[in-house]
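Next up is one chain by itself, shown in structure tokens, the form predicted alone.
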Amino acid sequence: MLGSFRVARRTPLLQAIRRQSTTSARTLAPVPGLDLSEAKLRRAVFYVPCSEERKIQKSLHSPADCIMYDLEDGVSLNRKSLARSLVAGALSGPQTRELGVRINSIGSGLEADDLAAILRCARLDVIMIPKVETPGDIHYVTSLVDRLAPESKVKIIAGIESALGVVNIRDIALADKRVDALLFAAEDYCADTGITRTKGRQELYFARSVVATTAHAYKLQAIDMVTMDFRDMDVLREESREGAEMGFTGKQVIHPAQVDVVQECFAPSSETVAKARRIVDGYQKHYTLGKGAFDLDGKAIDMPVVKWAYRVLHRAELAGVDGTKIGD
């Protein structure tokens, strides 16, 4: 590590900084408290009903960062057994993306059979637990993981879908080290609270902010709500950009046509990357002069802005966006 700069030594970003900075590698400007440990992106979490073989086969070619095979809302009650029988095949395909399963909620009476069907699958990367309301919901799953698949490296996404889930969100986030992300589900939240969902989404701002803020407080990813009007790409783009501005790192997707738009919106734009490059390069240069804050295009640049710029470049690098090098 480089001071408090938490990032792998040989990432292309760090190599670029070392190679192109005006300072030497020994005097590289430190960035106290900067955390660049995020190893992968989950921009689009794409739900695929596990009772439909045609959709499972199509998912093998999806560019989504995370393919989430669904045993819950996307599967009717009379097809749950069929879905479980197909899930093992879905998790053994050639797909190189992150693969996960959304199980049925804890207390539904279906969750134990879901977990028994998936926990021995070698390609299971993440379990999405819907309708999490207490840490006990997380503990139920992790206890079965420890018993049935003790060598598993599986991660957990906790779905926050009710008022009680929002109230207990801190304890949920801290329930187990395998909790990797918090997810907000708007439709269930509205059903639970009696909220009427509007096009403006202002009635959801508080709950979404709580989810995003709590996730960042505990170094978790934050996954935003579904855009239900899956044919309207303008609404999808608007919601995606808004979610990214609120601090969400990704968004749930229910249709293949939504994937590219979501992943574009949750990756830094070329303009943002260019701005971040200039900030980081300027920081490196001014550090050698003994200056903390400096001027860039008439705006003061200090440490919080520098940290923002490094995070932008790191996410751009993970997303494969061109232009992450410093000081071209």
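Since we've got the form predicted alone here, give me the form predicted together with a further copy of the same chain too.
So it's only the chain below, everything else dropped.
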């Protein structure tokens, strides 16, 4: 199916939930309105310069949740054509991961050729638009998708990389239903605002908070900045943890060595999984008894919380975190 998301492994919860949404499963209480097909995992968004065949080859075996073939900053100007000629091949790889392309920014003069090269590729799951400043930047892409690939189910990640992007972020988030994630790019943001990076990162806290908060307000993913020093795993771990604490759901990476640490830090924690599991178990139990909402530890558990718990278990399962089986 064009643009659909493939999951790496089919596990019990996943299978049960899928079954329940199509058939009348006897063993599982239904959760009206729960749609886990949207609940994709994008812990590491891994940029692969699309002008380098060797790196494209290596990316075929990357465990990153999302492989983002890059036509923008990772590709020098005199290699843009080469990169465009390689992108279709990259997008037909055997990976089960989500595959995307970062195009050049709207207004760069390069974006039309980028989109022409990718929009008809069957395995284009997501387009990352860098330097989004207005809803118009999103509309430019979606109108081309509508025209050139009307059957496409491609999603959009909007890169927030400037002060104007931060100021307009609500309108950007709401520009089109295909917007699926907001992403914060620190390097370009600093260049735009004159902000100077410090070790403590406090100078970026405001912009990162705006991005994460707005993403959650509209049920989008929030993808944090790159850790530029790809050799320092301690800094990477510290920044990843901080991003997860701030509510980011994933992080951009520029080097294969960064993928594992990032994916570990952005997986649901075992405490969260245990809590979600208790809620789902409680829901299954009380549903059998004919009740709707129910109490857990003296607190009423209602439908939004039940759905949250299912989503956590789903994400944990996709991430390979233990303790996600239900009903045993």
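What you are looking at is a predicted structure, and each value in this text was computed from that prediction instead of being measured. So that the term is clear: the rigid core is the largest set of C-alpha atoms that superpose within 1.5 Å between two forms. Residue numbers count along the first chain shown, from 1.
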Original post:
To one decimal place, what C-alpha displacement in Å is found for residue 307 between the two forms with the rigid core superposed?
Top reply: 8.3
